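The data below hold one chain only, encoded as structure tokens and taken in the form predicted on its own.
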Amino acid sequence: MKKAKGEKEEKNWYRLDLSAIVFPTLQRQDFSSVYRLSALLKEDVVPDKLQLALDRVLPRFPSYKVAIRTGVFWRYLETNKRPGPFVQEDIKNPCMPMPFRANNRYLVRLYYYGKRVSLEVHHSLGDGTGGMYLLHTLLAEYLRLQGHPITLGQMVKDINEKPDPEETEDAYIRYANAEVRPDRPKEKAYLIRGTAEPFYTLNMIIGILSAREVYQVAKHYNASVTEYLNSVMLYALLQKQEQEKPKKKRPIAIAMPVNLRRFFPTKSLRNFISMVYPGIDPRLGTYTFEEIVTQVHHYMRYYINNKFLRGDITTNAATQQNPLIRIIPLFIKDRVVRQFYKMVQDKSSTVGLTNMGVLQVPENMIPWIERFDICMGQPFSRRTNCSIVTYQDQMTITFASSIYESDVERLFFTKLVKDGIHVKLESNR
């Protein structure tokens, strides 16, 4: 926003959103809050068209060209003026910690190699609805320049637009406003122990499948397809956990986020989350594959609707609306944020499981992009963590994990083929 003649002009800041305060303060040499989007095209990456791409799309993401400062009570972001973000090539180990002072401060990066256009985000800017949208809108500009004619619709935006201000908003603010306050889960749950891998190491396993095959298999049981795959990964927790013959079982939780924009509008492209955590309880007596599928599917239906979600986001809303706690200086916060996450936090799931379900794109856009992945980055603790998303009839499976054993990932995708599901795995092992 400009001022006056004879005034300095002023640059835009947002405020952190409610799921972007606590990842600054996380941060870490050896932990990310980066995740990862890729697509997969049908021609060879030209680097200097993408660049030039990401040059204009960028501007029309007012929240995404942004560097992170610190002021004495919060964070917050402000408007990156700077030259870049540059397009690079490819490294071997995706979803690296982002320095905030690096990379010119910009919280994105671009790379290719290939066909392979992969986009790295901070959390701190955004979720993986809000990347996406910032993803489709560059690939239909760079295509544009390649010479094809890319309608706008689905994700891809009007680059010359002015963008919405609710686009940049903090949605969470907006629906806090349940009576009530529903509690966190408190109990630890089953970690999974395994070898740390050297410092900066992220081991990726991606299965490629037929999502009819999904569908048909996840219908046999009488469940959605995200129901399914949940069921499938605490099968594999609940092996995992039996072999290693623990002298105290635990319960086996799923951290799973949930699209807040499906039951509340906005057209926010920032973070606007919840987390469930489906889950089974070993202590109770032996499971089937079936019970658990139950279980999981009344589990779902009983907590993702806008009542439980509304008051599970006035929960989260209520630390920072606190007074007092605003008033608090941050290098304490900071202790006590990092010191819950630790001792609470990271410890109430075994897993990080999200599904970003079925993407669409215009169909002039189609016959150009072979399949889209996504990447959570590196886990706090020693686990892994597994991302889902769909394209036409390629659903893709990405686990990343920062230990070497690979065990949940090979009983995972076991029961799949054991359920009759061709399953094509690539890593970067």
Given for the second form:
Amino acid sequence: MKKAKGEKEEKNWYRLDLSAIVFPTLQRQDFSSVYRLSALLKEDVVPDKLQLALDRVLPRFPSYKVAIRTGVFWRYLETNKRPGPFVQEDIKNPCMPMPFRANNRYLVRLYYYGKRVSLEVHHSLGDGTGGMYLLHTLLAEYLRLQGHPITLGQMVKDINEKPDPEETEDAYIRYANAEVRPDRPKEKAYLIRGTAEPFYTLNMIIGILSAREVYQVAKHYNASVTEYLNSVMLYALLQKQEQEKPKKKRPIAIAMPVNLRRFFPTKSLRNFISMVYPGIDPRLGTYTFEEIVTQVHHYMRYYINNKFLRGDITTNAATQQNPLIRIIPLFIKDRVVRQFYKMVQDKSSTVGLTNMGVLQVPENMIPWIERFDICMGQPFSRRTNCSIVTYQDQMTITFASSIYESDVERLFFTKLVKDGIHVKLESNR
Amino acid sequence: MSYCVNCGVELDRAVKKCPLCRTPVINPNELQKEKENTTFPEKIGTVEPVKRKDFAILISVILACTAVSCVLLNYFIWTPNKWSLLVVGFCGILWVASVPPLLKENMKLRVLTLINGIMVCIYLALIGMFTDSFDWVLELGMPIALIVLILTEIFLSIAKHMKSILVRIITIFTEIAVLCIAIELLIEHANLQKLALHWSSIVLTVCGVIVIALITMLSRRRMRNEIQRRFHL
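Please supply the coordinates for the form predicted in complex with its partner chain, as a counterpart to the form predicted on its own shown previously.
Once more the chain from above appears, this time first in line as the rest of the complex follows.
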């Protein structure tokens, strides 16, 4: 096809966005920053059609059809023209490490098992919202191939349209313009000590709840659903620390990613999240559950707004944009960042918790989808990650960890049961 | 539909014990039922091995070309001595150090060190051929290379089984003392002097003091904790 006058060459490489810079640095033989998004359909999955749907959909998401490459100063993403990725039968241990050279250099994996379709994405490509756009568009195309008319809208993109350049932008840079830079949390939080499971094990416990029930209980405590679930998590961790009878108690903090698209408009499908750390300090005294809810409620209202988040983005961007840091060779940066993450970042929170909120799909897709699950993947250290998503009335809470003990999960779910919420569990343990 | 008697949660049909408290699930109505489709697959995935064979072939070809061309140049153009032996030996060392780890995934470091040690000994023999004198190779070069190899193997073995940094430091200082003593004795033996410790005794004393201090720290928990407290990062 003849190119229109002034039309630019198609972009075939992308800088890593601000968040994505860290994830390849943390890559080890036994760890990758991989997350999983799953959809449970109403009918068994047909692998051939799923493969066809993937082949049609992936070119529409150019920042996901890439391989990661190493430059002298930074890594970057390069358009991957190799065959693949190929759908595969699902495995017991999701989110296993994703070496950059394996899988024909693709950083996306697609699995099927029975009625479930699972998409695994390396975090250096994009966050959960970006991945969810890919999954929804893929499911829509798959269902079309199955003979169901699926319309566009919500998170379903038109695979015939040209990708909007804004979809591949690093939105952090656009909004990193606050005049002050707030400090990052520095205090070391309480860390869960668990027995490491053998390599390749990822224990998942999925709790399935009624979203309406959870909403009503949260309303009873005058909190939002996210505030209530964060409070339940803090309450569980507080009990866990007390059971361990430590000589020195430590503050308990949750690392919670916030979707910045809610505050700063962008179509970007890459990473655009910021971390907040709701927490309590048991050294100040004994907390009742109601007090925890109040604390979390006020913390969220105070910190999660465009002013504070803009400051946070600016703090993070300042390091990357510093000219002196930019000229340091990558292998030195890698060592420094890895050490900083190990010594400071990883120790500043006790668990990770993300709530993706309520997922919406086009009207005519609803009859074919039972529910969605998300999994934050293997934690960097021996702890647990919790991810929450809601579809229709089904809320799923997925815990993922590489440790044998499941105390946090038990304390979390039993608190929900005590609050009168019906919990159904599935697990690969 | 089963519930955990401890936790009060409903459990999926495929679950055989509560994932939270590990209480077995026994539903008297479903004892005779065949195993149903499980919610999660049984197959355990493993990471696809990265194909680094091409890179290994590339390195092998480059090193082989270098070695062969040097041998040809040595025999047909620059022929005053056997200088190509040095290049061939060096290419061999580079090959041994780089190619086996590329071909064999998770190659043990101890095995790799052993192969490299043997290659260094062969290289010393080639240098001996180049200089037409094997005395220093047999009396100094080879013994020192072998001692370094044995000490490295011992260190790797200890490092594999003992995670304590203090133990590793003790091993390093002990091995430095042993190596210095061995070097001094070998030099004296090669020079036909009377065997006695001179400069190596200073190294032995310093290392000895450090090792004793570290062993004391290691054996006293209170002292170890004190050091951890004062020097923590």
